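In the block that follows, a single chain appears as structure tokens, in the form predicted alone.
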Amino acid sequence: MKRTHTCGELRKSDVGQTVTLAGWVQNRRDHGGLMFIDLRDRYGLTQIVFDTARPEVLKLGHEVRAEWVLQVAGKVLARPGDMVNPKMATGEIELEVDAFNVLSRSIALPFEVDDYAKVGEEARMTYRYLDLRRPRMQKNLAARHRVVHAIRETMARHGFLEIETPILAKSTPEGARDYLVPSRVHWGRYYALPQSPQLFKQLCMIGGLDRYYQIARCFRDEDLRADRQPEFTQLDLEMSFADQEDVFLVCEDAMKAAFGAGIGVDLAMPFPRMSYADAMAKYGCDKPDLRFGLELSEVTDLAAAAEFKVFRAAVAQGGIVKGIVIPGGESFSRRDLDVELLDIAKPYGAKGLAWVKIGSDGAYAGAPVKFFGKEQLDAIAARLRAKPGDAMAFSADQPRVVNAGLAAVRNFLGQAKLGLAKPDDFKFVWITEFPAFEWSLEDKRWQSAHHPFTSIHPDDVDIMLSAGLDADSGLDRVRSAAYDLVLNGTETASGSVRIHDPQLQRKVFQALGVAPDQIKERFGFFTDALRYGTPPHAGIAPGIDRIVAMMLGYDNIREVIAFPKNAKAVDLMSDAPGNVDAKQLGELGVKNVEKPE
């Protein structure tokens, strides 16, 4: 017997045909002289029936247990009207078994293989091969396949070449830590697994390949976080003779194709654009969730004119005062305002939140009210666009603390407390004009806000070339040509126009405190290549794991990865990372040492 159909394929039009199916036993219902089995493969379920007309078959059928692998042959029958199951695609038919083979038996399972069983994540990760049999996981990976396939078709349509770049590369310690691979042939030397194909894709542009992409596997030895993986997949692309608008066009087209193929959603294009400065002013962060309003408003000038000491002290120390309107907030309890909202803002450094309610009659209530005149409160309410029945919450501190705290409060209100963010609403936005550099208080030097190959905003190149290297040099005013693609408050892609001028690249390395000998050691092959006629180029790298997870409604990217690591970067199924014997280590010239305290 050879499989002629899948378990999700047969319909009423197939009644009377003799077919062969193969799959796993989902469940069995034994009625003595009659037995039903739901046979499952990744395409669906088909009910098969054993009856007394074939006692030898029925006898074998009684032995069958869950998750055995069967091959069955028989005739397709129409189910009686009262036995039709409208919830199954194959619910109008059943297969009457004439013959079957047991292809494989299964021992007792650690958990049931269906979407209704409550299974802990540790068990799911340990027995991932069983977890993958669940229909939900198979649908997730099928959707991921459709997304990647649609992306590949889109990139080909735009004239891109799919080019593979090395997995064994040189360590260039910028950003996250590298995974290192010792070389047996070259004693004492190491490869690094790529954090991204950044330099290689730029070299493709120098090589005249014009439009490159790959579905790239990347590796980062980062500190443990629940939503991160040590290895992940991204759409990596680079374009010559292109600016950010060219990248936006291609990336938006790829996202539109991905969402259409993945979940049948037609995204509206073009995606809106927003500068980093505007995002921080209106939303307090560079990853705004645009599914709801609740914009922040600065009221420093109005607050400073009042007698409220908390506001005046913050402003006197160079801080700011910002507020957010809470629609319907008049009904919020003191606990909602004094405890719940403050608990959201505290992790970001907020020491307190002041609030004012506006009654249905327009009267104001709250601790700060007695320190303001009615005209002042009216002006603040007008700036926040608050109306009777609302409440206003305020934070007064240094800009970093105010923005981060109120951004968290805004997300809590919109996503959880007020339920304004709809899970099936997908709002993309481009964030542009990021700062090029950040001052590290710990290292006492400038660091790249993006990466050191990011070009400078055209209007700020002169500032960059003339700036010094100390904390007050003015480098904090230099904008980059970087951009992020944000979806529903989450960064899904990061990219930039690249540096193609060797002089500017040297200046950036100088600003970052990278000495000439370090430049040659770490990046010499790349800086040499820049001198041989480099075209202007730009690129981006959307994260496929994150995007697929978000389109399917998951917070955790492990739901869309076949064999992920857990939150501690461990593969519970294969027990990786594992120990290596002394002989292997000796061949590599590597020796384990005691872990320092």
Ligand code: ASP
Given for the second form:
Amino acid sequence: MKRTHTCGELRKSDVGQTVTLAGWVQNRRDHGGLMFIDLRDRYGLTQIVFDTARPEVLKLGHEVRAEWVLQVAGKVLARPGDMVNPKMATGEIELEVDAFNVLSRSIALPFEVDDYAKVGEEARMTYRYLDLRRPRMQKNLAARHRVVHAIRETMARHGFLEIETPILAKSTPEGARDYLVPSRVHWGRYYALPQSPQLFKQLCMIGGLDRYYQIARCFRDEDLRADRQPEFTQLDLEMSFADQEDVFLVCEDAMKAAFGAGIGVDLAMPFPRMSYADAMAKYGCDKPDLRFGLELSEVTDLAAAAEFKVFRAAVAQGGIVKGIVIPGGESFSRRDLDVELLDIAKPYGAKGLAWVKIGSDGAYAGAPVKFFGKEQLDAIAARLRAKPGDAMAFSADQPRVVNAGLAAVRNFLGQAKLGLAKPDDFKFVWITEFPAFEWSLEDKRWQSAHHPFTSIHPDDVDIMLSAGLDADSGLDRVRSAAYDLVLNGTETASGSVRIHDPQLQRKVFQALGVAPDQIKERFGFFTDALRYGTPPHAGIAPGIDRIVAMMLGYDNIREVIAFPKNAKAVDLMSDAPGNVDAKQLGELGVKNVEKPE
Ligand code: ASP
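Show the other one: the form predicted in complex with the named molecule, since we just had the form predicted alone.
Full assembly next; the chain just shown is listed first.
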């Protein structure tokens, strides 16, 4: 007796049929004589009726409990008019039981399997298999499946080959720590789990495969934030004889297919573009949320002209002054401005935020006002496009502090405080012309802003070749050929045109302070390969977990990963990472030592 239908399938047109369903007992409403069960599977719910006319079946039915697995045979009946449930796809029918089998019983549950039960994170993760039964999780994973499927179709249409690359690999530099796997056969040697398939995909291009993609698992041993996972999935792609434009086109097509299949949203294409320099100037960050305006304006020239000490001092020390308009901010309280907004900017180093309100009559109010003439304030308000009824907030400090602080304030205003950002609005933007190098204060050396295989902006190759290696060498002025795809203020993909000239690759390693013997040891196989006829190539890697989470309206990618780890990188269900017995460690030549204090 196999199931003939799923629990989400029967309609009024099926009335009179004899069918068999199988599924889990969602709930049981026992009215003594009459009893109902909602039977659930991935496809939906069907109401099952146990009738008094069959006392022996009803008697067995009384024993059934939540989450038992049943197979139920019976007849499809039309529900009486007042019992029709328009909210349920199967709400016009019910199944009258002739006979049923208990396929499996459930012990008492740690929580109710429905979308309404309030279940703590820890219980959800410990009993993930029960959490997965909830309709919401089933919908999330089904949406993820549709997204990945649509992406695969798009990539195939563009001529990409899906190619698997090794998980047991050698370290690839994406700036995080590696997960290491000790080798049993080669004592003292380790595989690294790939932080991304970066080198392999470039080697695919050298290997003449022309267009590669993979739904690739990446592993990064980072200090975790709430929304990060030690392993995550990227749509990793690489294409030969291609430049930025080719990558953008394919990637936009993949995103369009993903949003269409995932949530039925038709994205407008092409996505807008913005240089890194413009993004920093207008939004103070390289991941602007473009669902709302509130652009930042630099007012250093106007601010420095007045006697206001805070502004003057900052400018005298090489700082800048930038402002943001707060629409309707005249009604903000002192607490809103002096506490709430400042608290947002403080973690980025801001020591204060100056503000000026503009009354409905155009009169200015706020601490800086008495130091400025009316025309000066008018000029500042004009630059910020502030009007009567608004307020303006200013930060004066080093550019890094001003930009980061005001970017956070802008996001807070647009997203939480003023509610200008709508959750079902999806605003993609390409950010281009990133700096190639960043000075690491910690390591006192230059680091790649993206990764060391990223090409240099053609206009800046000469600066790069002549620049020195110290902190003030001007390497930070060198732009790369890297790009990011940003969605609603979140980075969803990074990529670049790659270096295909072994000479330039050597120079970049040199700038990064990687010694020649280190290059040979770590990437020798790759720099060797570059010398055998490498096609120009470029690629990108959108994060699948993040994109699916965002389209479904979740902040946390755990909601779209079947078996995620918690914020401490622990799988609470299996308790990984686990202990290993001494014999196994011995075979690997590995010995645990006491953790230092
Ligand atoms: N490997 C890069 C990353 O994981 C993506 C790329 O450059 O294609 O961010």
